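Listed next as structure tokens is one chain, alone, in the form predicted alone.
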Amino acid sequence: MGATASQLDKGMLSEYQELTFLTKQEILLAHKRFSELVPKEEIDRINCRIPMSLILTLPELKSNPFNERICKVFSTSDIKDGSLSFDDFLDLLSAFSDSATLEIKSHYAFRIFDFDDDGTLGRHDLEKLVNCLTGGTDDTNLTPDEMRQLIDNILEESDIDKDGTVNLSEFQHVISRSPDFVSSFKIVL
């Protein structure tokens, strides 16, 4: 793939539509929104990257408690800085689109929640997940005992092989029993 920041021809548009869960209109809107974030000096550079700090100014991501993790998971930057190319941005929007499958959505949710990128959701990942969901402030933080009990309950329910972590297939099994997951795991421009 790979598009210039200032133009998107019909061939590229068709290719993007084939490779994503997005409609042509959604791709064009994504391109417009991405282009608005491109620094002026980069506007004609092929495959320019938008810094994570600018991506996080998008209202759709600004208030998401996992916004930085989302950028880092979808970023293909060699320096792992969370910056996004247009292809990365489309991949992100595609995974969060209404048309994405449960398998795709649960795969990316798992990667976002796997804060240490070790391929499992361990106690530390689950604690960070709970803190993100509850706001992570002194007013909303659970006590250490409450956190331990909650994580014990999560593992009791989810850790099928009883190894002390939740792997992708165990996570997908839990998600498959959550009817609201697909409709709530979305970002709409």
Second form
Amino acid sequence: MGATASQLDKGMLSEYQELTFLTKQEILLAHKRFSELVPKEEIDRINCRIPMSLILTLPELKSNPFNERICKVFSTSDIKDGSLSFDDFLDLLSAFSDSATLEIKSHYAFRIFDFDDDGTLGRHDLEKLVNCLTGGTDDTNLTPDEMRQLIDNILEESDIDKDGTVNLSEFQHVISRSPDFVSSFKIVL
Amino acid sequence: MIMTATRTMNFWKKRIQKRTSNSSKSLQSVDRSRPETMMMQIINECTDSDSSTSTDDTSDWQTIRSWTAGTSVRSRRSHLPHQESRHPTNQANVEEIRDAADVRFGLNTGFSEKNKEELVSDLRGLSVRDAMHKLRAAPLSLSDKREVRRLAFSNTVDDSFIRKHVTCSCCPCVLTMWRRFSFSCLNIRSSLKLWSSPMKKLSGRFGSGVLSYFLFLRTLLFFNLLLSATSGVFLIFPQILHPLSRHHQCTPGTFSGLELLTGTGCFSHSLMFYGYYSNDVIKHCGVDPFKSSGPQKVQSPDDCQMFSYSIPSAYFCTIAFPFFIICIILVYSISKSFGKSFHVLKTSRNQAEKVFCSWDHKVSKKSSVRLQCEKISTQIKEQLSETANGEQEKSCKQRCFSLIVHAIAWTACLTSIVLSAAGVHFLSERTLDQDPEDPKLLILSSVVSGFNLLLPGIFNVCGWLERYESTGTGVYVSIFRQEKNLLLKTSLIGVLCYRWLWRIAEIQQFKCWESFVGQELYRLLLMDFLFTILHTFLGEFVWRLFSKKILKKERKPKFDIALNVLELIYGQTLTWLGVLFAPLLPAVQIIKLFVLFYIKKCSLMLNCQASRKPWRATQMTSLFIALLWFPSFLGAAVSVGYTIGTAKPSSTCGPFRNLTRMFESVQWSKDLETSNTFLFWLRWAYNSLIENQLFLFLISGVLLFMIYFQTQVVDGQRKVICLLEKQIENEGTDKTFLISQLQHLTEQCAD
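Alongside the form predicted alone that was just displayed, please also present the structure of the form predicted together with the partner chain.
Full assembly next; the chain just shown is listed first.
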């Protein structure tokens, strides 16, 4: 089941409203924006997938340093290439919406930051995360010493069972201390 | 804050339900004869399995067993020629065992098939509505959620049945209609949300800091809407319907544009100011139209059903009740935001929190994203260097020098504040003695607004000097940098209040001093607005042109959030002070805020760039609301209360003209009281509860006890959290120990 040619039927709309955190307007707007991205020849095919390169042309995702990770996390395609169907797109918007709960947001934030998809944030994941945050240019990058010290500090503060990695529970514990997370983890079309 | 602590505690308790504290003891009793049984026994001991989950256990253990069996067979087969390949295979299998152990320890992240089945069984046990809530909050993809829903509600016929259950429970028609109505209201509300698309553009370019300023502006707009709606419906509308004929009408010839600014002339006898309102009790006769067929004569009181509406009481109530409601709203939002930012265990350094939570996904413009990256990078680097050098103590000479710099800066600022307050006082005394002509009335308000605009510039220079001297602490822009600005505004308003309440109220020359005070506040508000527009134009537009053409730099001016928020709070204080004397003042403030929004937005988009300094949006927002509550609202409420309670109203104008105190309008006439039991009960409640001292003592005693009790609870929970953290750490070491034992055993099996 997915997007039909130009209209969402009422049953689908109410199903999406029940299963996601989006309002009716947001779903209709998402459908409109998604249909604009679908290539002309596939517009009538139900459940078409848009490749990651097209999704990344959306202005809300274009400059986000985590855009590829976001696409890969929400993609349900078998070949793990980051392509999104309309259902995946709605999942993405629902997790980033105003009314999504802290648990959902922290769950998906954890998966986005887990660059190697091993279920925990190890040293490599944290290093890649900090490089994404600082932008990757020469003058904003941290020196190896600073990076090592920063990762040591992060692990000292958040790794409670002292296994050298941050798992989901520890991550959620750190997130719960910050009141800004819910408002900053938002994308609105 | 108690709920946050309890939540943290329960969170950790759930995570360490399977304890391994007795694992070391149990290892001694393990049967060492067969390695596989030994492994199974160890895993059984460690994971606290009880009979309820035994079926799950057997399937898991069978999997692990097959892996270990596979290991032994494979390693036996590959024993001779492939010695080196044994270890990778063993390693891979140990990883699988570790994953299985992770699942049992409850630390796996993904939602496997087993979790989905658990979710389905959970959902079956709940009501349909709760089940849908829980399903929506589960971190699954849409197709998985559909499958779970199909499995959980597989006994239903079709989707419409679910929808029916979700929408109505007992009385079908009313509840379905209500639910449809509330959904449509929600949709309407989200589409009516004022200014949502301009705010999205602003936050995309400038981030959450600037957005918090505009959100605060919108909140103030709603407060003013509340005030003007109440006074409009209950006060202004009845007064319009029953105008007093003795007020002189305004002829077009005498109207000049200046009167819009000064509020005198035509305006002073309009609905705008206190003086217009009558002190009558409007009696409206509801006559039965079929009773008499002849021309309507004045009916005797027996024929009429009296509907009496007292304008003085309405005036008093339209001030008292909205103030009370705003007070409750402000206290509620302060407590909510305080609860959000209070945590039972707050670490001193929060670098992990910064790294995980600081990226703002709303920012979409490329240059702003780059700025955000730079901001985060600077912040991280500064904090790392601070912790590296933090232990260096300043020498005595350096400390003396910094103290001297601070003292000089503060003396300069305090002197300027005192001088400006004295200047305003002196000027006000001079204008009181003279007979005020129209343009000269504007001098006082212009001078006040001028001081408000210029002196913060001086404070900024002093603050820059202080910051320059102290190294590396310029990380956070805090509103406490603006404390001098806050002092300035508070002292100016204080001087003005003294002028109004003590000097003008005493002087006999004013026939209607309340209208005069209302006009002064109106002038202050307008001048403040004009000067803000001037400042925006000069400070941002002209400065940008200047720096571009003359200084030849691309550096655009920055939007100072704290300064602008203080300006908003100042304007709102004036409105709250003035609502007693000029009931239409909130409407003026609404127009002003509306125009200000668009001016600031245009100025930002054209002239400014995003700030490089970090901004903690939630804490700053709660601080703005706290500042709005404490000096601003409380000060205004105290002044208004004082005026109502003690000042003598003028005898020739206004709704309180024949009373010794405005408050006496509450003592309504006897026939009003007896005609309305609600007022009677209100009066009784006031007399017995608020004026009774014993009751107040009791209330404060109970409050103090509750505060003490809550602090003790928080203390205890802090201790419990420390203990639980230690327990988790121990469990982690136990886990590594067990994994190494398993690895050892696997290798033994292979041999």
